[in-house]
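Single chain ahead, written as structure tokens, the form predicted on its own.
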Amino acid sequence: MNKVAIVGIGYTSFRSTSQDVSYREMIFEAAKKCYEDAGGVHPQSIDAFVASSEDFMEGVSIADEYVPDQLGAVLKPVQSIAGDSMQGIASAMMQIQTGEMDLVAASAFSKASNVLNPNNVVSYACDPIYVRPLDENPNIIAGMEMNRYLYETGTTREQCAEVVVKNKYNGLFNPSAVYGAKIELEDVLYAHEIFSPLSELDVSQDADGAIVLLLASENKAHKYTQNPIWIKGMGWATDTPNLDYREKGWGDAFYATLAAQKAYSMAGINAPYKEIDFAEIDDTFSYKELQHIEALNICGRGEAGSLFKQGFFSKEGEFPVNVSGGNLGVGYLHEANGLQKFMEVVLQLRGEAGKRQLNKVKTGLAFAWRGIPTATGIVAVLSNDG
């Protein structure tokens, strides 16, 4: 297949509230960014653009009709995602693949500050049989969840408030992380709790930003950057998300497992913790980080909590994950979730990730879930090495 690469990234800095602009002002100007990071590309050569949104978070219905003037597409082709933004680059990347287009687009961002209730919007998304009609937050699916995993695995509840710790650390390395701070593991241990076993600081917080990438074909990456980062390899898969018919049952991330399995099969990957250097992984819940990790095959079932007592994911460990802050220190970006991770590989492999920067990275491995009450994972893996 053609061979992919990303030429250009822009985003906005990401805050928890952005009263002063609008949605449309922050991707006009993660595009500017964009196209600038490109080598000053206009708009006007690029030949198709994706964007990834959702009709209710944003409170209009086709929304995929506010998307061309910003972004600079007006008649051109213009594809909306109503998915995670990782989806998105899966969509501009097999376009590109067909060997009829040389430059896409792929954009996403959250004004969750917009959203008076934002519970409800995830809430309706429910099952409307079982789950809707009991009228409670729907996170506390998250909640019994983590006591399936915690049980299933060994995990302790400490081992899950060190995540905390730990990216809320790594978040004040990254100028673009709202939630960065520096806390002890008895703050999260001893905070409200809100969704049993999960405390209000295991809980990502909402935050307001806009990403724009830009991806081209292996003929024209190097006419636009002379650091293209390649796509090596792209995976994605939806497990039910019918709580009563779970094949893997409640303890799992059968999603993570399976996206990760194409997309590792994609890259020529078989040992992943040997193969690839470091990885953004969804934690919008602290006991997520584990699970993902170990349902991404980086350790085995039940290990992960034992390997980050011992700093084995830390930024100076042997396998650095969310180094970046992750969900929980840079703020839950809804669907511009995916095109976070995704962006933080890229940055690292082009040596331009500032304080939280590591050495002598050559691949990574973006991950990201859609939340509830989906089962849905995308998995990629980047290389600076064509």
The other form holds:
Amino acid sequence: MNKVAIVGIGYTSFRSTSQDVSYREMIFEAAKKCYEDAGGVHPQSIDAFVASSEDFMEGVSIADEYVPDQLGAVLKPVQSIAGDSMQGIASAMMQIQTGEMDLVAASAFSKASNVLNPNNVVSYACDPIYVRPLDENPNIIAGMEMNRYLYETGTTREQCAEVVVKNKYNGLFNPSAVYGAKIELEDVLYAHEIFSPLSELDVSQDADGAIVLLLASENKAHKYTQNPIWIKGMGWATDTPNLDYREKGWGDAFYATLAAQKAYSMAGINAPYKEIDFAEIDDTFSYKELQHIEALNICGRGEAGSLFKQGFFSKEGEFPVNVSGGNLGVGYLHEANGLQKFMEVVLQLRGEAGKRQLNKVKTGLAFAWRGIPTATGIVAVLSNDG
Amino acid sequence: MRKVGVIGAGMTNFVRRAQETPKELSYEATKAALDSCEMNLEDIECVAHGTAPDAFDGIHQKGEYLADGSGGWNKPTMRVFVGGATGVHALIHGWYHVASGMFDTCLVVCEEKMSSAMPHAQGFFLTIFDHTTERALEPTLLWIFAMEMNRYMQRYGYTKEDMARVAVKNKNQGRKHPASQFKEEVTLEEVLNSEVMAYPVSRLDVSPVSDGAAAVVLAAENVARQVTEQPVWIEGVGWCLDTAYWATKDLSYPRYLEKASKMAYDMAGITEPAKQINIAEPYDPFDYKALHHMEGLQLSPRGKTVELLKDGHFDQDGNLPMCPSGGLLGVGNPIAAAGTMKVCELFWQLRGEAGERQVPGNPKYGVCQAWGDLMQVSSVAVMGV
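Can you return the structure of this protein in the form predicted together with the partner chain rather than the form predicted on its own?
Next comes the full complex, this chain leading.
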């Protein structure tokens, strides 16, 4: 199989609102930065483009129509993946692996601030016959999932709150993070409870932003960058969307386990905790970070909470998780979530992460989840060692 | 590059108003495709599915909702979406899943349920237009296609009657398709006299609103040869997306399709498409589109297509049969599923299993194409035996 590298990155600053620019202008800015980052490549010499989006969040049916112009991709092979942008990267990677393409760009954006009531949109993702008629805020599912996870693993409410404290603190060192803050455990525990046991602060908040990445085949990678970052493994999986038929119930993120199995086997990783140096892992809700760490086999089931207490997953710890600030610190970028995590791993491996740079990192993991009510997760293992 | 074969195909009936849920439609097509090659879900490593706007089914993240109905339960599942071109693009999406070496088998499934939309699915096309420059004018899809049809006819001096001939040919050919929504014979007068929707588009120039699903099974060469003696190979694929600013383009010729088909022919090693291709399944949501696309596919010289049509060149027993399935006009148009129906048709035709619709002379190469977005995108696949 052909090896695939990341040779260019471009992104806008992430913001809670962005009334002064349209999404097309945001993508234009990210694309321009990406092409400059890849040695000034002209977009017409890029072989194909992959965007990731969902119509309802864009307020446009067939959002694919508005992809090419601002990317410089008019009259090129362009397609959209209706999924998380890390699935978009997987699609770009496979296109290169066929041997038919050498350079493929992946893009995604969030303009969540344009959406008046995002929860209404999410309720349209619920099964129209069994779930939607209950007419509840769909995030209630997250509250129930969290309860089940705590019950099955013995993880505590406080341990979940620690995740919020850590990620918001990490966000302070990331200039792109919207929701960085220094808060105390009590702030989380005594915040307004919204979906018991989740409090307001356990839930990540929406942000706007655009990200464009350029992927290249092994032969071409060095032409565009001195510092290619290699995709060692990728995996993605969907458990059933039916809430009542999940393979392992609600306490376990089985989709993450399945996705990781594929990515680890492709990357030749047997002991993720030892062979991977750091990770960016979905933390849409605080408990999700712990649940996902366990499902990704970074530690045993029910161990994440106590390891967390010992500082294992902090920036100085043995296995730093979400040094960028994660969704809780950076913001929730909808389908661009995956690209944000993937990009953070690339920045760290390039040594370009500024104040939050980790020392001597060689291999990193990115994991994205598609949010309530889905059971889809995507894993990427990246390395700066060809 | 790894060779990828289509080894099974299946579809539901196309109907105006299905009683089944979108998931159930996907399930039926998936099951039929797996049964056709005697495979089970355990043999399938990944699912590459497609479906057009979420608004039709009224479901956000529709790919997630459809996943288990399409066999994507505890498997890598990914939805591709290029508007109306999704049906053929899903095959391309499946192709790179296998050709990349990541997977050996892949299910390609497309579904559309347009009848859930009340009062009419066309209403959702109001939201495909640019929010600032176009939506305020409240254009409909029929209007802009009427402009394209007008421009195409005017450019070459084609008449409304010329275009209607395609509707008559495809609709009557579709009566031979067991999954077709229609059973009645249609005459040229009926097409010409049908209600004007947006001049020059009349009701029978347009394909119907439909519910349905279609699926194919893909496998890498070594697996394909074990499963069947007659795999149909994906010889070449191509796709291309033009600018969203459609009002600044010459609508008489689909330049994006020329590029997409060149990419596919180059990959397939086809140098003279009009001679080497034995069957064409161009996308025909409107009658004029079939001809427009034949020109874009380089299968007919620009401005000479009506002449060839009148000479019977595109008939089932002609030199280059066009839409032997009956196409979207003759079988039905559940958007994404309609494109995959064309993939299924090539699979059956190239294996000699198309029954009454079978084109004579042991065809070797077929091309299928789908089109979508704002008159802007095409996906093309060349299949061969």
